[in-house]
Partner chain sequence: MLQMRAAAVFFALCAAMTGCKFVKTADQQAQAAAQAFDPDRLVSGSWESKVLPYLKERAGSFEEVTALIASNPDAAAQKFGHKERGGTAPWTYAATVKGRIVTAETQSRAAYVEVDINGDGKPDLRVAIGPAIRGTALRDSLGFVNFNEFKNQIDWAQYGKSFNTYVNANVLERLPRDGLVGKRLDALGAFPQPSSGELPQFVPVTITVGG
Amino acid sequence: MKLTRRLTLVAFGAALAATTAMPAFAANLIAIITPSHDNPFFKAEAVGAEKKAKELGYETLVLVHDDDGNKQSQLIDTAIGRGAKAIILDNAGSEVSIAAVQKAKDAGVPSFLIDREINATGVAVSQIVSNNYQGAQLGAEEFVKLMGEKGNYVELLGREADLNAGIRSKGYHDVIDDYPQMKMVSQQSANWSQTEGYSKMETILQANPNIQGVIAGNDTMAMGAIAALQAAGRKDVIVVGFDGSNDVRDSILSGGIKATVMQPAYAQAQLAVEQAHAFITTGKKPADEKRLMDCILINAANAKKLETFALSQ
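Now I need the structure of the chain on its own, in the form predicted on its own.
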């Protein structure tokens, strides 16, 4: 009998330990879901959102979907299951994310999107994005100026499923195509990746050794491109990026990459949390679902003022 009683107590203790080890249900939780923090842009979003949420008295659940639509859907299930009051989301694709955001809405969990739009309205409470077209035009104007309005160049595109990739490319070409002596000799997707930016640049350079410039859809691809060019001894090639990362700031200051365009990632994430707080506490929605925030050109003249996707005065 004593042995049986002891075994029962051990089993009860194990069950209790398993229960207490499970994730707690937070009564005042905001979920923050972004792509991988390996990209400093997405890390800045998560840091900014988490800081603002905690300032406003919320607990946070910070998750990463790695640009995988299925994983994103599972993470939204997790947020719903944990009783999140709101989701701050930099989504995994303009089409694939619609169902996931709708699922959250149907469960009574409002979503506040940052950085990337979805191809639907009325599903998320708000969509706060950088003015990618305006920013791309700024970057393209600087690129053309640096190139002396002529020469062979390469464009590295972002992920095809991301609306921002197409918007930025259009912004670039609406400026560059007005200069007949600017000739694009290659246009390839490097999927926002530094590794792919490096490998694609190596391949392009072998086929087109006479290039004078590279314009990239984001900073991570630009960093891959400049590394490949430097490895090939091509310090003469002008590289321009888009995002405004500290890595590119440092490259600009050391004479590598020539310019980028800063997106206010940190400010966007904090604004989304403020909107979520207003909605949670008062039911008030922003006046417009979609809000554009202008970008800022970063070059050698102001790079020293750049810190974590914000520009000091």
The other form holds:
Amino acid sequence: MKLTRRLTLVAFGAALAATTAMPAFAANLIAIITPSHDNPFFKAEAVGAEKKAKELGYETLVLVHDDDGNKQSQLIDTAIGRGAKAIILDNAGSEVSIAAVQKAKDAGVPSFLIDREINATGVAVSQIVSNNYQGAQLGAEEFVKLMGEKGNYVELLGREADLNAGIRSKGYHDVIDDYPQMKMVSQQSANWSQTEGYSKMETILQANPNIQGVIAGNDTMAMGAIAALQAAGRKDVIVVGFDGSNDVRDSILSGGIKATVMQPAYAQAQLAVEQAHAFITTGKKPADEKRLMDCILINAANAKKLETFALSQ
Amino acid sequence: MLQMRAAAVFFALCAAMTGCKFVKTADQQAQAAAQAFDPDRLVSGSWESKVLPYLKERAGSFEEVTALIASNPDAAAQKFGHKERGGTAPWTYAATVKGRIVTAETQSRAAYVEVDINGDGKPDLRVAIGPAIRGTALRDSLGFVNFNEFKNQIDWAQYGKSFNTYVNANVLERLPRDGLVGKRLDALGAFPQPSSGELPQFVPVTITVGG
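Would you mind giving the form predicted together with its partner chain, to go alongside the form predicted on its own above?
Now the complete complex, all chains and molecules, led by this one.
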């Protein structure tokens, strides 16, 4: 009696575990995991990957980790549990993600990284890396040129926990600090956010009315900054962003923001899915694990050709 | 019994201890420093032995390189060019330049001279003379360096920057800044595929100006 009861319990438990772990086991599934879609850049990645995966006959599981390493780890478990054939991942941190990608590998699920790299090789099958540093150098060179190599400027940083915030800032200063007459009067984080970009810019402007330029770690903060500057009647201040969003394209075309750099979010996500498909069907890996995707400067000269993180020819 | 157990524990501890090795902190630090990424040393250590020989061997005259880019871009890339495999960076070509300086911009920190090669009096390319050098043409022209051997894009970028720092300190700083226009210029270096309508942006590794 006691034994049978225990057995039924075990059976029930196993059935329960099975259903929670595999609510819908798909034979041909690709998981697409990125940061929050609030930022159009990550949305473009997810859309690009999903479209390509469907074209190639896969089902997709689109998830967001919100830059939270723990959440990312759970999502990887979900992907493994659902029997994903591959994971397309824009990861939640160059160190914290190594274990998560390794876990997927150990479970037989290959990962294809896009945008951000991890500080380890041989764990993911491929890493298609946005060259944020090169992009930042490009943006900074344009910024310095627009400023006439001198003047007071403000830097708006991204969220501190995000590696790319640091990479972009480093790339900016790598260039700007070669010009001794460029003086940074304020450097603050606006956490990638447009509303924070606006409020930070308002406050900074009160304390430092004598500024000639603002360089922002991404486009949403640049959009916030230009709105605050325009509200204060400061149309003379040069603003440069980063990402190449359609919002900033429109601002450039109407004489607001002066420049940004575009990362090919859509194209690199599609490339990762193609690599995953080749690996699933033929077992072939790309020749090199890591490849760098360079950024392209966007200004009044080519802004017209920009649409959803891609330049038309 | 208790004594025996204590002895056994002690013995186990001793056995465990033999797995340890004492390392002086100072040695550890020295070792870490030796292994730490030092892009300036990587560049200066390979400049004479690898960088200059590679570019000398690879370079064609500027006329030859640009003519081949125009007529057969693939052949030009094969013969004079390099780019990171799989990456989206443009090709960067090795070339020698012989011409006359027609304009000089020395007020900018990213100073340059424009050089006429074919004698029509119009500039055919722009040669960076520092101290600030845009881009990473030198790193990108070299076939023996590979992004995949670097930890991440930060190290890779700093390595690129170190080429510019090195060439500025050892080659470009000695150049005169005045009366450049009209002088002859001889240089070996590299330039990335120019955007349409723009002059090639050439970064030298050796340069002489005079006459």
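Residue numbers count along the first chain shown, from 1. Just so we're on the same page, rigid core means the largest C-alpha set that superposes within 1.5 Å between forms. As the structure is a computational prediction, the values presented were derived from the model and not from experiment.
K.L.:
Can you say which of Met223, Glu50, Val261, Phe41 is at the hinge when one rigid part swings against the other between the two forms?
P.N.:
Per the C-alpha fit change, the hinge is Val261.
K.L.:
Name the rotation angle of the smaller rigid part against the larger part between the two forms, given in degrees.
P.N.:
11 degrees, smaller rigid part against the larger.
K.L.:
Relative to the superposed core, report the C-alpha shift of Glu196 between the two forms in angstrom.
P.N.:
A shift of 3.7 Å at the C-alpha.
K.L.:
Superpose on the rigid core and then read off how far the CA of Glu160 has moved between the two forms, in Å.
P.N.:
Residue shift at the C-alpha: 4.1 Å.
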